[in-house]
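Next comes just one chain, in C-alpha cells: the form predicted on its own.
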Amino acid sequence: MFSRRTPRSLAPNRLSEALARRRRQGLPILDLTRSNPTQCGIELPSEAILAALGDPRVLSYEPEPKGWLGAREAVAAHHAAQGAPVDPDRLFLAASTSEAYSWTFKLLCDPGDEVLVPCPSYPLFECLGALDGVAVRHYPLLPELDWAIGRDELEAQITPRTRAILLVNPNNPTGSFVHHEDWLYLTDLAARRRLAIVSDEVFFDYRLDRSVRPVSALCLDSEALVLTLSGLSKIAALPQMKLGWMHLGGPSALVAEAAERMEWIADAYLPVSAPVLFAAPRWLSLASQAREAVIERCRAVQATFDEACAGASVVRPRRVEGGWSLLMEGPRSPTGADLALQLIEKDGVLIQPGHYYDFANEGFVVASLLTPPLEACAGATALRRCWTNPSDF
C-alpha cells in the first residue's frame, strides 16, 4: 500500500545497529561525524540571533511566492559581499536547500526524467530524486586529477531523458571546489545539449585552503540555465532556522520563463515562516562571525588529524580546499565499512565509511571537521592505531 518512492527496506545497516547497541549499553561514544554547528561547542552570537526573532511584522501574513523582498535583498547583499552580485528578483526563498532541490526537479523534470550527480558525493540526491520521481545517474570525480570531472564518463551518462547536471561546490566530502576549466566545459556542454546546471554552493563560503581561488556559479556567463542553491544552514551556521534559496542565471529569455514557472511552483507551497523571513537580514549580517568561528575550528581539527597521522605511511588525510568534511585514505583492507564497524565496537569511535558516499576505493573514511579538537585528537589516534595495527582489532 506504500509508495515506491520510499525505500523497500528501512532496516538499519550494521554500523547503525552497532551504534544503537552501544547506546543501549550506556557505553561512551566518540562521535567524529557530528556536523551540526549548534552541538559542536562553536561559539555563536546567541543573544543577537534570538533578538532577531522579535520583529512585530510577524503578526501579519503577507505571502509572496519568491519570499519577502527584504530577505531576498539581504541574501543578494551577502553574495555581493563575497564577490558575486546577484539580482534579488532572480532569487527564490524556500524552507531549506532540500526543498529548493524539490522545486528544481519539479521545474525541470517529468516523472522518469534523469539528472546527473557527482560521485562521490553526499548521499542525499537519490532520496530527493526518488521523492520527485526523478532518476539519478552518476558521473565520476577523478581522485588522480584532484577530483576533476570525468568528462567522457559524464557525457556517456547523458540520455534523451537527461535534464540537468548537478554540482556540489565545494564537494562534500572530497572538499574540492569545481575546477575553472570544468566550469567552462560544463557551461558549453549544457548549452549544446539543452541541459540545466544546478550548483549546490552551501559550503562555498568555507574556503580552508588559502591558495585556492574558487569560482561560484553566480559569477558565470552561461548560455545554459544555471540554478545556484545555498542557505542559512551553512552560511550562518543556523540549521535550525530553515531558510534556503536558489538563484536563476543564464540567458535572459530562458531565465524569465524559468522564473515564471518557478513562481507558480513556489506559490503552491509558500513554506518560509514570517519570523524566519524577517529575521534573515539580521542573521545574514551575523554570518561572518559564525563563518570565522567555523573556519577556525575546521582548520584546527584538520591540523589535529594531520599531526596525529604524521609518519603513518598507511594513513593519508586528503587535502581539503573547502567545506566541513575531512576525507582520509588508508589500506583497502580492512575496508572503510569494516574499519568503521571495528572502531565503534572496540573503541566507541564513530566515523563514516567511504561507501556512504559511493567511493569506488574501499580505503576511504570521512570525519567531520566540526569535531571538538580534543575529541578529534583521540579519534584520530584510534583511527591510526586501527589502520596501522589491524590485528589488534
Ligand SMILES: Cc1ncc(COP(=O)(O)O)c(C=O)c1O
The other form holds:
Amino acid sequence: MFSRRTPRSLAPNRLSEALARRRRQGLPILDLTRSNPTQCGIELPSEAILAALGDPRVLSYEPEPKGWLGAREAVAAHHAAQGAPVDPDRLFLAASTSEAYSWTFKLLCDPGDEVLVPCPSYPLFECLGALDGVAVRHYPLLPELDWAIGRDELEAQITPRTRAILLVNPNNPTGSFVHHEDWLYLTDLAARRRLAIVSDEVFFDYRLDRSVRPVSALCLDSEALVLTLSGLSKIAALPQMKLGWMHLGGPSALVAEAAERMEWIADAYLPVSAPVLFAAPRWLSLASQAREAVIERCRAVQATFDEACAGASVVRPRRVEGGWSLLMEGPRSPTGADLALQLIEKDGVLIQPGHYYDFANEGFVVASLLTPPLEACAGATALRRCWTNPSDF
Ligand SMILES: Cc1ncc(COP(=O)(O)O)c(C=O)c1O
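Having seen the form predicted on its own, could you give me the form predicted together with the named molecule?
Everything in the complex follows now, all chains and molecules, and the chain you saw is the first one.
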C-alpha cells in the first residue's frame, strides 16, 4: 500500500531503544547530541527576535515564487558581509535547507537518477534523495589527508545517471572545509562531465579554526551549474523559524535556464510564510550576535573535550575547522556503536556513533559542540573512561 520512498521498517535501533528505556525509567540523561541552539542555553536577543514578527505587511498576501525581494536582498547583504556578494535575483527562498535540497533534486533529477554525496557526511542525504526518487552514491573524504576528496573513488562512482556532486562546506561531522585544490578539481570535473555542484554551506560562517581560509561555492568561478544552499537555522541559530535558501551560480545561460525552471518548481509550493519573510531582514541583522555566542560556546566545548582527553592514549578529539560537531577517534574495538550503547546504559551519556554518518572506520563517535560546558565536561570524562577501559565492556 505504501510507496518505497518510505523505509520498509521504522523499528528503532538499539541506541534509541536504550534511550527510550532510560527515559521511561525516569533516569537522568546527559545528552551530548543536542544541536538545537534553542535547547542549549545559548543567549539570543529574544525580544528583538519576537518583535520582528509584528510587521503589518503580513496581513496581505502577494506570492512571489523566489520569495519576497526584501528578504532576498537581506540574504544577499548577509553573504556580501561575509565576503561573497550575490545577486538577489539568483536567490530562491524555501522553508528550510531540506526543502531546498528537494527542489534541487526536482530540478536536476528524474526518478532513478543519481547524486554523489561525501562519506562521512550529513545523514539525511539518503532519506532526502529517497523522498525524491533519487539514488545516492558515496564518495570518500580521506581522514589521513585532512578529509580531502578521494578523487579516483569519486570518479568511479559517476554513471550515465549521475546528475550532481554534493558537498557540505564545512562538512558535518568532520568539521572540514572543502580544500582549495578540491574546488579547482571539482569545477573542472563537473564542467567536463556536465554535472551540477551542490554545496551545503549552512555552517560556513562557523569557522572555529582561525588559521583556515575557507572558500565558499558562492565565490567559485565555474563552467558548471553551482547551487549553494543555506538557511536561518544555522546562520542565525533559529531552526524553529524555517527559512532556507538556494543560490544559482555558474555560466549565465545555464543559470538563466535553471532559474526559470526553479521558479516553476517554487511556484507550485510557495512555502515561506509572510511573517517569516518580513521578519527575515531583522533576524539576519541580529545573526552576527547569535553566531558570536554560538562560536564562543563551540570553542569552549572543544577546549573542554581537549582537556578531558589530554594525555589519553586512545581517545583523540579531531581538529575542527568549522561547524557544530566534534569528532572523536578511538580504538575500533569496542565499536562506536557498542561504545554509545554502553555509555547510555551505564552512565546515561548520549553520544552519536560514527556509523550514523557512514564512517568506514568504526572508531569514531560524534558530540555536539553546542553542549552546555559542564555537561560536556562530565560527558567527555565518562567517554574517556569508557573508551580507555575496555575491560568494562
Ligand atoms: C549539513 C546540514 N545541512 C542542512 C541542515 C538542515 O537545515 P534546515 O534546518 O535549514 O533544513 C542540517 C541540519 O542539521 C545540516 O547539518
